[in-house]
Structures are given as C-alpha cells and as structure tokens.
Amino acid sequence: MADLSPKPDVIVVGGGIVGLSVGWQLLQDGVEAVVIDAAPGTGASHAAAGMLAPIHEAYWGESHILGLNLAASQAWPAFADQLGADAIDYCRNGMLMAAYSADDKALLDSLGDLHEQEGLPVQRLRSRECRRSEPLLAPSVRGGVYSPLDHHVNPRRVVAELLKRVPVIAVSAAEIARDQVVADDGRRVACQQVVVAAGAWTGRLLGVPVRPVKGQILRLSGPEGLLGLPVRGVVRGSSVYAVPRSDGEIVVGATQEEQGFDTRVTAGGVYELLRDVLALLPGLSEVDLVETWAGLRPGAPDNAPIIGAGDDGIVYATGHYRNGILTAPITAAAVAALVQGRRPPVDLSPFSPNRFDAMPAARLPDAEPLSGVAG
C-alpha cells in the first residue's frame, strides 16, 4: 500500500469550517497538521447562513449547550481579528426574533421566559419597536425579542481564509483509526493522532449515531444596506430567517428535513421559505432570487455536538447540527488543548463520543459518493 506524503503530526478528516478551524489552530500551536477532504468547504459551511446566535439558538432542556455556545460567541471576536473581519463580513448589531401571529408570539414568549432564566441580555420588543429596529418588517408584526450578542458572519468567506491557511490534501477518506487514514484510492496517510470533523459523513465512516438533516436555503440580491439587521422570525409555527451581507446579499432559510444524504432543492422547500420570508418582509418581493442550495447538518441523537477521545482513540470534532459556524472556534480550541494534552478551555463531558455507547445501534442511511466531507 502507497504512502501519502507529507507525514503530519495530526490529520483532521473533513474540511468544513470545523475541520479547517481545528487543522489551523494546531498549526499556531506548532503541530504539524494537514486536512484531508476531496472537496473542502463545499458541504454545510457552504450552505450555511452565518448566524452566530447563542440566544437565539437557546431552547429548554438544552443549559448546557447553551453555555458551549455562549463560550463560542466569546471566543468569534478574537477568531475574526485574526482572520480579519472585514474579510470575512463579520457583524456585531445584534439579532431580531419576531413573531408574526399571536399564536407565533406566544411560542416567542416563552422563549423570552427561558433567556430571562438564563440571564440572557434580551429586550423584549411590541410591534412598533421592531419596526422601527428593522423598518422592512411587516405591520403585523406582534412582537419580538432583541439579542445584543447574536451575530454574523459569511461563512464561505471564512473558509476562503482558512483554506489560504491549512494544507489539504484533496482525497477522500475510505477507513479511519487512530493513527492513519486510508483514502479510498487505496492510499494511506500516518499520524500519531487523527480527528474526525467530517460532519453528517461521520456515521457513515466510523458508525457513531450521526445523522443528515437536510436544509434547503436561498440568497437572494438586493441594494446595499436594504435589510439592516438579521431577522429570524415566527411564521404561523415555522421558523424562517433572513441574514443581510455588506454586499446586499441577504440568505433566506432554512428547512430542517430528515431525507438522508438528499441533498436535491425542492419547488415545495423554495415555497416555502419564500412565503414565510415574504410575509415576515415583504419588501424582499423585488429582489433577485440568485441560488438555491441544499447542505447536510450533522445531527446527533441528543442535538448535541460530539467533541472529545473516543475509545477508539480518535479525537472527534463533529455532530454539531444547527451551530457549526458558531462552534468552530471553540471546538478548535477544545480540540488543539486535547490533542496536546492540555486541558480544554470548556468542559466537554457534557460532549463527550462516549455518551453513546449504552445506546442501541441505529441505521445509518446510504451515501454515495463518499467525498467532500464537512464539520
């Protein structure tokens, strides 16, 4: 069997923005680190909105997710300097949840009662205050809720900086252990440690209880400045949002579906998303509809990423469904500090691979081709 070259200290399988971010910050730690993805960045980072939302990401039940993700949106500031962030369209204005009927508000209530729980540093808004933080709102409009700490960010810019950063080998991973990983042409790459950041795939590669949840999404184009702030609202119990880009891009979605590995747009999931879109802001009506686009979130059973040792030896950096973007830079930082042997600057218990193993074994659906594996 041929070797690959180079032979790195640490190989991180998946090159999503997760994977990226891991390979990158072992390499300012000094590690010698490489990705391996046949398709780097072309998986959910390349669908994703770029919501970093804490608050909004809040829900009951989920404290200690809650807090991986409030430490992640402390750890994006430092993250996007680096980076730069004008580069990468990073914004700190803050994020408006609103609800358009009174059944929508009442769900946006209770909401408001789990942030005031938490000591989250919401402001609750009625009608004539959303409008006038965000006048494209429509007038029946019943209420919302303002987050401070909810940001954004455009997430396939920062896989741009990152891909100018790390080294990566474009192949596909075929079989994977602690310390190599054989590419499905047969090839393998030695390490001394591997980790695994490839996303919804990572079921398929290594059997842990990782699913695709499907998410259709849009971006549309419009005049600069058009939309002012991020909007994430309540359409009659669905859930919609509509992100605004410095160059008057704004992404409109997203569905949650339990389809596999299908990643085809859908005329019912573009209907959707623009009826619901358009009745938050109608305004958006005049706009081009430039893409549509289907990524692959990697869902675990309990919702909650999968980041630690597992008793196979591999470090895994994966499973982190809706909050990819956000969580990368802590999960990098969580990762690095393991690999190292340093403690991790958040507690993974909560987190941990491990969590699965008194749970039955589920079927994982079949994916073909096996390639561009994502965080």
Ligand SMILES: Cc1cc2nc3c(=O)[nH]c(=O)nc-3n(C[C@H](O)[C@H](O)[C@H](O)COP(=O)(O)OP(=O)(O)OC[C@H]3O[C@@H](n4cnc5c(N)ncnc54)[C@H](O)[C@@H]3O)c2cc1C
Second form
Amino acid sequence: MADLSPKPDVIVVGGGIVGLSVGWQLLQDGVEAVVIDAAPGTGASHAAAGMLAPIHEAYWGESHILGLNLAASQAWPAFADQLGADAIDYCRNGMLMAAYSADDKALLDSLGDLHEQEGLPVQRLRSRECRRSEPLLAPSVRGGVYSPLDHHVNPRRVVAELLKRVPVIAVSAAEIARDQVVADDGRRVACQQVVVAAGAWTGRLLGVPVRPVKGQILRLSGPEGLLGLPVRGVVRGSSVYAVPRSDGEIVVGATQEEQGFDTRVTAGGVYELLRDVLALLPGLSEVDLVETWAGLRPGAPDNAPIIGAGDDGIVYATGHYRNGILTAPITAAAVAALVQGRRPPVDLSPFSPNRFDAMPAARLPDAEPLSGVAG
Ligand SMILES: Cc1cc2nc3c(=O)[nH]c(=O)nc-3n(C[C@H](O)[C@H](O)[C@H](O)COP(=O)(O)OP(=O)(O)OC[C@H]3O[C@@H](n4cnc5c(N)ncnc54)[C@H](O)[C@@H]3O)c2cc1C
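Structure of the form predicted in complex with the named molecule, please, following the form predicted alone?
Following is the full complex, with the preceding chain placed first.
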C-alpha cells in the first residue's frame, strides 16, 4: 500500500466548514495539517443560509447548546477579520423574528419569554415597529422579536476563503484509525492524530450516531438592499427564513426532513418555502428564483454537536446540525487545543463522543425533529 503524501501531524477527514476551520486553526498554530475530501465544500456547508444566530436558535431544554452557541458567536468577529469580513459577506445588523398570525404571535411570545428567562438581549416589537425595521414585511405581521446579537455570513464564501488557506487531498477516506487514514483507492496516509469532520457521513464511516437531516433551500436574486434584515418567520405554524446577501441574493429556507441520504429537491418543498416566504415578505414575488438546493445537516440524537476524543483515540468534530456555520470557529479552536494538549476554550463535556455509550441502540438514530425554524 503506497503512502499518499509526506506524513502530516494531523489529518482532518472532511472538508466542509468544520473540517477546513479545524485545519486552518491547526496550521495557524504551527501544526502541519491536511484535509482529506474528494469533494470539499459540497456538503451541508454549501446549502447553509449562514445565520449566526445563538438567540433565535435557542429552544427549550437546550441550554448547553445555547452556551456553546453564545461562545461561538463571540468567536466570529475575530474569525471573520482573519478571513476578511467583506470577502465572506459578514454582516452584524441583527435578525428579526416575525409572527404572521395571532397564533404565530403566541408562539413567538413564549419564545420571547424563554429569551428573557435566559437573560438574552432581545427587543419585542409591535407590528408597526417590525415594518419600520424591515419595510418588506407584510402589513398583516402581528409582531416580532429583534435580536441584535444574531448575525449572518455567506458560508460558500467562507469555504472558498478557507480552501485558499488549507491543503486538501482530493480522496475519500474508506478506513480511519487514530493515526492513519486509508483512502477509497487503497492508498494510506499516516499521521499522529486523525480528526473526523465528515458531517452527515460520519455515522457511515465510524460508529457514532450521526444522521442526515435534509434541508431544502431556495436562492432568490433581486436588487441590492431589497431586503435589509435577515427575517425568520412563523407563518400559520410553519417556519421560514430569508437571509439577504450584499449582492442582492436572498436565501430562503429551510425544510427539515428525516429522509436519509436523499438530496432531491421536491415540488412540495419548494412550494412550502415560497408559500410561507411570500406571505411574510410579499415584495419578493417579483424577484428571480435562481437556485433550488438540498443539503444534509449532521444530527446527533440529542441535537448537540460531537466534539472531543473518542474511546478509539480519534478526535471528533461533527454533529453540528442546525448551527455548524455558527459553531465552526469555536469548534476549530477547541479541537486545535485538544490536539495540542491544551485546555479547550469551552467545556466540551456535554459534547463528548462517548456520551452515547449508555444509550439503548434503538434510540440512537431517531431524534425527534424540532418544529421551530431550522437553520
Ligand atoms: C438547508 C440548510 C441550512 C442551514 N443553515 C444554517 C445556518 O443558517 N446557520 C448555521 O450555523 N448552520 C446552518 N446549517 C447547518 C450547517 O450547514 C452544518 O451544520 C454545517 O455545514 C456542517 O459542516 P460540516 O463541515 O460538519 O459538514 P459538511 O459541510 O457536510 O462537510 C462534510 C464534508 O465531509 C466530506 N466527506 C464525507 N465523507 C467523507 C469521506 N469518507 N472522506 C472524506 N471526506 C468525506 C464531504 O464531502 C463534505 O465535504 C444549515 C444546513 C442546511 C442543510
């Protein structure tokens, strides 16, 4: 069996935003790292809207995830500065969550209560205040919650910038151990430490319970500045969001489907997204629909990421589910610290790969999908 390259210190399996961020952090720390991926940047990171939204992603019973997401949000400004905030379309003008009907408003009010209980900085807005913040909103909108801490970025541009900085070997990993990877063509790369960041595919490669959660998404294109704020909406009980880019593109998402490794875009999925986004933002009906897409979020049974060393000696950086764009920089900092024997910047104990050991096997793959807005 031939070696693929000179022996690096660390091999990162998976070149999505998480694996590339880990690789880049290691390189900046002086650790020789290489990423292995036959199709880097084509997974969930290509589908993602790019909301960096610890507040509007806060749900009941997920306070350990909230803590990580808040730390992740704090890590973003420095990460964006290093990559070039303009190059990645990093925008810090907050995010609005709006309720379409009276029932939707009741749901939003209870989310607002949760935000206040957790001490999160949010402003509740009346209908008219919502429309003043985002004039494209329908007059029927009943009210909303504005979060100044929730930001957004263009994940495709982040991945493109990372790919300029991190070496990638274009093969797929077929077998993985702590200190070597065998590629699907039989060649081998040895190293001191393997990190696995293969997103929704991690469960296929290794024994961790990561499943794919499908998300369909649309890209609209209109005049620059048409939509000023990212808007998440609850429309007759369904969830939808619209995230603007600086060039006039607007990403509309996202469905949340337990369909295995299916990435088909369906008529029903597109219909639901358009129905809800046009009810909320009727002015978008005249803009171009330029892309439909579907990606696979990597989901663990408890919806929390898997970050840390497993019993097998492999370091895991996966299961980032709805928030992998938000949490990539803090994951990279944590994994780089672990690999170098330093203390990670956040408590990783809730995210240990070994936390599923005691779980009955039948429960592992089937976490209930959340009914809220899906990132
Ligand atoms: C529709 C949608 C919208 C989203 N919106 C948001 C959002 O607004 N904000 C947010 O924070 N998150 C969002 N997410 C979630 C986010 O996209 C993911 O959590 C994140 O992209 C996960 O990154 P990753 O690098 O772990 O996985 P991926 O980006 O999926 O990358 C995994 C990589 O592993 C590679 N790989 C697989 N198998 C192998 C192998 N055998 N050998 C080598 N490489 C392999 C793949 O080719 C791929 O490049 C969204 C997701 C979806 C689907």
